[in-house]
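In the form predicted on its own, a lone chain appears below as C-alpha cells.
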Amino acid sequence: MENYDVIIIGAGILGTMTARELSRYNLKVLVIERAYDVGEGATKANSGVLYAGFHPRSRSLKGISCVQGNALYSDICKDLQVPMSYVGSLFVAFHQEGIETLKEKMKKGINNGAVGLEIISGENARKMEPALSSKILQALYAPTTGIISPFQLILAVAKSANLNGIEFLFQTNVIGLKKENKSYIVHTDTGEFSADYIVNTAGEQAAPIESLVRPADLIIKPRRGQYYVFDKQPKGYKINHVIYQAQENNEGGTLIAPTIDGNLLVGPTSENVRSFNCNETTKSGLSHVEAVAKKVLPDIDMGRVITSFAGVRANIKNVAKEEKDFVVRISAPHFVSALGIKNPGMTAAPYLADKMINLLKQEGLSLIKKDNFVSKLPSNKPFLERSQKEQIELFKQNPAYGNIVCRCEKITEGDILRVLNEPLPPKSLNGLKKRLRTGMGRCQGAFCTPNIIEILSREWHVSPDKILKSTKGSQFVKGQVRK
C-alpha cells in the first residue's frame, strides 16, 4: 500500500486547482477520480463565465471568493496558455421591481469587493448591445465579468499539476475510509492507499465522503441546469457581453453569454431532480430557456442552435437561502472538505484552493517550496491557429498536420496525435472532444467521428468497436459487417 502526503478525492476544477497549488511544494500527492477524466461533474457543464461577484450574499465566502478568484485568473491563464477575456456583463431590468434588484445587486457586489459596477440606462445598454429588448429600462454593468473555456482551463490546470509531480488515478471509486494511527487508509475499488492528509473535493459525493469522518449535518441534493448552444456568431448579429436579467416569476438564473470559442450559450434552468444522473434535457426545460432568451433578445435566431446539454450541481437544501454559502472546513484532524460548491464555483476555485491549503497548513502539513516548480505551459493552439512559421515547422516534423479531420473546428490529424502523447491524454472520444473541440461544431461530429475512430483505433492498437464515447459500455461501433 503506497503512502502519500496528501490524497485529493475528486478531480473537478477545485480538486485540480488545489492539486496544482500543492505541486509547488515537496509533497507526494495523489488525485483520485471516479470518472474517466478530469472535470466530468459540474465542471463539464459550466457556463464558462467568470462572475464579477454581485450575485452572492454580501461578505459571504461565496461572494468574497468569487471576486478574489476572478482577479487571480489573469495570471493563471497567462501562465497556462488558457484563452480568456473580461468582456463585461449587463444585468438588465424590465420593470421598477427589477430596478430595485439592480440596486441590491450593486450593493452586494460592492460589499464583496467587485469594482467598476455602474447602473446605466436602457438606452446606453442598447448602445453596448443593440439586440437587447426595447423594453429594458436599466442595466447593471460589471466590467470584470469574463469568459473562459472550462475544458481548456481544467485540462491546463491538471496538466500543470501532473508535470509538477501530482499523480492522477481515474475510474476509481472511494468506497471507505478509516483513520489508522496518524494516517488515513482510503479504500477504493482498485486498491488501498494511505495518506497523512485528505482533501475532499468530490462534488456531489463530498457530503457522503465527509460523513465517513464526522456526523453529517448538510443535506445536499441535485439541481439541474439545461442549456442551448448556438453556432458560431455571425458578424452582423454578435453578442459581446454576458447578459443576465432581473427575474420575474419563476424564470431562474438564465443568462446569455458569448463563449471564448465564438458560440453563444443560453441557460441554465434551475430544477430539482431525483439524482445526480439526471443530466438529460427536456422539452419543458429548453422551452423555458428559449422564452427567456427571446424576452431579452427578441430577434435571437433559434435556427442557429446546434446542440443542447444539461449539468447537475450540488445544492445545499437544509440551510435557508439567505444563509446559504460555500462550505470549506476541517472535517476531522488532517481532513479538509469543500461542500455545496456550485456557481460561481469555477470563478472562486483559485481562492478556495488557497483556503484549503491554508487549512491543511493549520492542521500541520509542512509546506516546503520546490526549487524546480514549472509555472508555465507551452502553447497548445491547434495547428491552423498558429503562425505560418510555426505551421511550416510542425508540418516538417509530421505531415499529419496537413490532414484536416474536424472541418467545423479546424482540427488536423497532427493535432490529435499531439494530444494523444501529452500528459493526461484522452481515453475516449469525449476526452478528445474536451481537449480539441472535435465534434463540437456545426455538424456535431457527423463528418469527423468515423475518421477519429479510425485514428484512435490505429494509435491505440484496438479494433474500432473498442473505442468508447465516454465510459464503459459507450461504444460507437457495434461490430464489423464484413471483413
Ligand SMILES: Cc1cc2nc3c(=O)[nH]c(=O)nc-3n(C[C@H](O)[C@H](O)[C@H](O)COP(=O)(O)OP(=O)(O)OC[C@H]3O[C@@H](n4cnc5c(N)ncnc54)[C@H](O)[C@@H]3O)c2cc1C
Second form
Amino acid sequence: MENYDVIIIGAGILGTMTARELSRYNLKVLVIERAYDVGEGATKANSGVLYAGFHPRSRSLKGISCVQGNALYSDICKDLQVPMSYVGSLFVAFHQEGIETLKEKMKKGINNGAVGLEIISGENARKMEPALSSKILQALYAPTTGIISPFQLILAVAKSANLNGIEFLFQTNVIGLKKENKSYIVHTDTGEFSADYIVNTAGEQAAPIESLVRPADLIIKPRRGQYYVFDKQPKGYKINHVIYQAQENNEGGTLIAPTIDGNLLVGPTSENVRSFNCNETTKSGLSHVEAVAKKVLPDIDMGRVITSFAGVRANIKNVAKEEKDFVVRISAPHFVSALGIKNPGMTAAPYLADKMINLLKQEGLSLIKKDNFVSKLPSNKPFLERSQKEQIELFKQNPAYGNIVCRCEKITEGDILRVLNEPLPPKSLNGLKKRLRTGMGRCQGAFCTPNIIEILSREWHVSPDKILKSTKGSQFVKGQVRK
Ligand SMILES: Cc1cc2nc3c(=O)[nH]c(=O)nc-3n(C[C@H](O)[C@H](O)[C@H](O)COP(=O)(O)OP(=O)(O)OC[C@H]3O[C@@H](n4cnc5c(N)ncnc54)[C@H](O)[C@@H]3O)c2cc1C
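Could I have the structure of this protein in the form predicted together with the named molecule, to go alongside the form predicted on its own above?
Full complex below, order starting with the chain above.
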C-alpha cells in the first residue's frame, strides 16, 4: 500500500485550494474524490460571487475568512489567469426595516475588515444601475464584491496543484478510515491508501467522515438554492453590479448578479430539502426568484431566461442561527476537518486553506518549501478570444481551430482537442462544458452536442453510446448511430 504524507478527501474548492497550497512543499499528497471530476459538489452550482464580507457575523471565522479570501483572489487569479472582476455590489432597501438592515450590514462589514463600504441614496444607486426600481430608498455600496467563474477557478487551482505534483484520484469513494500505528488507513471502494495526515474537505459528507475519528457533534443538512440564468446581456440593458435586496417581512432574498461570462444570474432561494441529491428546480422556487427579480428590476425581461439550475449548501443544523460559523478544526491527531462550509465558502477558500495548513503544521507536518514550485499557469483563453497573431500561430499548429463547434460560446474543435490533452482532462460532456462552456449558451447544446459527441467518440476511440453526459448511466445516445 502506497503511503502519502497527506490525503485530502474531497476535490471541491476547499480541497483543491488546500492541495495547491500544499504543492508548494516537499510532500507526497493525494486528493481522493468520489465524482468524475473536480468541483462536482457545492462548488459546481453557486452564484460566482466573491462576497465583500458584510453578510457574516462580526469577527466570525466566516466574516474574517471572507474578507481575507476575497483579497487573496486578486493575486491567485492573476497567477492562474482566471478571469475575475471586482464589480462592486449594491444591497438595496425598499423600506425602513431594510434601511436598518443596511446599517447592521455596514457595521458587520467594517468589523470583518471590509473596506470602502458606503450607504448611498436610492437616487445615487440608480445612477450606478439605471434599471433599479424607483422605489428603492437607499443602498449599501461595497466596492470589493467580485464576480468569477467557479468552474474556471477550481479547474485552474486543481491544474496548478497537479502540475506541481499533487495526485488526483477520481471515482473513488472514501467509505472508512482507521488509525494504524502512525498512519491513517483510508478505505475506499477502489482500494486502501495510507497517509500520515488527513484533510477532510468532503463538504456534505465532512461530518460523517469526521465521525470516523471522533464523536459526532455537528449535523449537516442540505439547503437548496435555485437560479434562473439569462442570456448574455444586451448593451442597452446591462447590470454591472451584484445586487442584493434587504428582506421585508421574511420574504426571502435573492441576488441578481452579472456573471464573468456576460450572462445575468438571479437566485438563489434558500430551502431545506430531504437530501443532497435534491438539486432539481421547482415551480414555486423559480416563481419566488422571478418575483424578487421583478421587484428590484421592474423591466427585467423574463423571456431572456435560457436555463435554470439548483445547488445544495452544506448547512450545520444543530447550532443556533446567531452562533453558526464555519468550523475548521483538528478532529483527531494528524486529522483536520472543515465543516459547514456554505456561503461564502468559495470566497473564503484561500484563507481557510491556509488555516488548514497551519493546523497540519501544528500537528507536526513538516513544511519544507520546494524550489521548483510554479505559481503561474499559461492562458486558457479559447481560440476566438485570442489575438490575431496567436490565432495564426495556433491555426498553423492545428487547422481544427478553424472549425467552430459551439456557435453560442464560440468554441472550436481545436479548443476541444486542447483540453482533452491537458492535465485533469474531462471525462464527460459536462466535464467539457465546465472547461469550455460548450452547451452553456443560448441553444443549451441543441446545436453542438451531436458534433461534440462525434469528436469525443473519435478521440476516445469509443462508440457514441459510451459518451456520458455526467456520470455512470447518463448516455446521450442509445443504440446505433446512422452516419
Ligand atoms: C446555491 C449556492 C450558492 C452559493 N453562492 C456562493 C457565492 O456566490 N460565493 C461564495 O463564496 N460561495 C457560495 N456558495 C458556497 C460555496 O459554493 C461553498 O461554500 C463551497 O463550494 C464549498 O466547497 P467545499 O470544497 O467545502 O465543498 P464541495 O464543493 O461540496 O466539495 C466537497 C467534495 O467532497 C466530495 N466527497 C464527499 N464525500 C466524499 C467521499 N466519501 N469520498 C470522496 N469524496 C467525497 C464531493 O464529491 C465533493 O466534490 C454557494 C453555495 C451554494 C450551494
